[in-house]
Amino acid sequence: MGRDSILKAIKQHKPDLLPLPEIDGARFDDDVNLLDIFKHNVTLVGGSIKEIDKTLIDQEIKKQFPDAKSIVALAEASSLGTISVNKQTNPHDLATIDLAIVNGAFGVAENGAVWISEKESIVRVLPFITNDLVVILSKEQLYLHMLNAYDAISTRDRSFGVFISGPSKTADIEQCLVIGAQGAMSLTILLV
């Protein structure tokens, strides 16, 4: 069978579309401390997290990453940037980034994930190509479940966005955990 005949056969045998299930989000509401759960789960997935006064952000980042030289700082709360980026930046030019500092739109307590869109990262590859990633996040911007998070992004512009939970990791090679396999070696969340 040629490519065209395979695609034609697939189109002819597509299953009927089914409606999405109705989910009562209220059934998942819990009276819990979102901040405590979020902090616990960020740590559980290998990230680090610290509550900090917004005026101390640069001081804390310098303390944690004293050797970082090539820094992209897209968060307004940081003035540590040594490299500027914009929408026309060639992603290949970012191959030597030591540290990226971005804002997070919101966090998800159930899995310690942070939503980062193209608005926060400007260059899609930035959160993945950097050695270390720092996300500045308002502790007022937390959701309990992914169900809530999906509701929050359902009306967004349909551009790039990603949930990041901890540093890049994989354990599929001989069941050995490798940190930084496809992205940042570390994820630090600074809660303001």
The other form holds:
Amino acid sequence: MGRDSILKAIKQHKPDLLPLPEIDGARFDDDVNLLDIFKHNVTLVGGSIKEIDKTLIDQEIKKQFPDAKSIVALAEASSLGTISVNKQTNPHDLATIDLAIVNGAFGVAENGAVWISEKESIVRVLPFITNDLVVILSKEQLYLHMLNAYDAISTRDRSFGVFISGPSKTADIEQCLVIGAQGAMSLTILLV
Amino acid sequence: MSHAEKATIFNKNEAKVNWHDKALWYVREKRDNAAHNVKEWEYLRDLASAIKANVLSDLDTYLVEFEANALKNGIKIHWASDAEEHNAIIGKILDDNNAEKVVKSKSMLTEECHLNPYLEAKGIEVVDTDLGEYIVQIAKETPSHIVLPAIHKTKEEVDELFQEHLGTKPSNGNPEYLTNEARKHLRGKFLKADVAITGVNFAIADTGGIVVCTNEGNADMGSHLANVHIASMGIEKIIPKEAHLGIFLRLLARSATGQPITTYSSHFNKPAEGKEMHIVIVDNGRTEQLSREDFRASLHCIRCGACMNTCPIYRRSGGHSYEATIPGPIGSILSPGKDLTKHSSLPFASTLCGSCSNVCPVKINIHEQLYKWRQIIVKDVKQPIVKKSILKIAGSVLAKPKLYDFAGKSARFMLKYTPRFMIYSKLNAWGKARELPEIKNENFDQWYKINRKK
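Can you now output the form predicted together with the partner chain? The one shown was the form predicted alone.
Below is the entire complex, every chain and molecule, led by the chain shown above.
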């Protein structure tokens, strides 16, 4: 069978043990303004970002998405939800969602990504299948780079989680960048 | 057909070759900008390379650790020695689930195993959902680049394909319109799929989880909607710890397209409630490559495609000229290990300039391995008689300084006084599509002696 023969072949052919390198994380430290870099990179990857007062969130979303009707709002800061979801929701039922509003666990300054796990999205497909995605994120919750980010999620309950950096995109037709491929057409981050 | 012969065909359309060359160089420039913006980029490359070297030196232990952790989390693990076993395992999972419709996201491994024709022969509908892969699928072609599968197609060609297959209106190749039409079409496929098949970018030993990276979101649309998710991975995709993703994800997208990270980096650790998740771990020649000391490091590859974008040969010959699942410099050191005779021209599709090694995020010594494959190939595979005799003559001339000096003088004399039609004839490949340099009377040695005195 495959398993034993593969493992046997590896044992036979692998070189002498080479050490796993120690990672000197301090070398990546940088005394920079996380908020500025995060904002810059969210824009760079095609997202939009706005610092906003918590009480004005719904007003802002209504202004930006006046036509959205089927809305899933999982962030407690928004009361715009028209459809409720739970763990038992059939993901196919979300096919016609216009807008999803979710909390982001934290952001990563170096690449504009936000971490969204099943805890925040409840249904895994939600941040992908929704037409537009709004992420509410605390500006206190920013890390410089991915090594810091993995430290932050090292003790989580692991099921599914995703770093999302901007809206879905493709450049597969003659290298022309088109925003809105198979996932969400837009990503808006509201910083509170 | 040899690489050079296939490249000649690609070069018949000069405008397209020029576009291909420039488009890929632009991606290389974006890679440079992205890399230069990262503090300690070279340290990241060193770490990534050392982690991969450690992985290969203890691969069996890591695979067993990965398996145990994945099983604990309810993921089903399968092992396949070769392409045939891989396809049969997937075929059986589909049968067990009475699956008829499959959506796939990008996986070079399933290309390598020729999974699509296998499934289609079983009467299963397979749809590639990465836009570039979808384009090459309906064109009945293979990807010509591992990150940009349809880079060889013009937008007008895509327009025609979509008119035929999706019933779109003629749009002169409007990328927004065409992408949106594909989005609508693929939505239907995602919603009806029974099974989603994805590749694996990284498999993490200490958690038993996998990470899949896409820009389009197609891997997630497929895997979160279908009841069954199958992920195929080569044995070398293992990394020891989840924390190491902090190294690899910083390198991958920057090296590939110049983005700071892909749009989606999805971490799968458990199947969703009521759903199934399978991982197929595949050898298919990798343990053999592991046994070759000189070529082992080719298994470090994280499939970013940077070596293709930077390669002067790849950019001007196109991915299809390599006739291999993985084209370009990395493909040229992987493929001879699978079939030395079939791929014997690939290690020669290089100027040995070393640019591939310079951009490789995991520091594979690609150009040195190309050179080493050449040593093996000239011994084991029959070489053309012209090449053999020319190299023999060149060898003896270069070994004798006086003869070399005489040959240089004669060549300068000939180039100066031979009629143009003879110099730019079929016999002189160096005169094809370029002007030879103007001839001076002295060689460098003489020039240096004269000028040193000044």
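Remember, predicted model here, so these are calculated numbers, not experimental data. C-alpha atoms forming the largest set that superposes within 1.5 Å between two forms make up the rigid core. Positions refer to the first chain, counted from 1.
Core-aligned, does residue 7 move its Cα 2 Å or more between these two forms?
-> Yes, the C-alpha position differs by at least 2 Å between these two forms.
Taking the rigid core as the frame, how far in Å does the Cα of residue 21 move between these two forms?
-> Here residue 21 registers a C-alpha shift of 3.0 Å.
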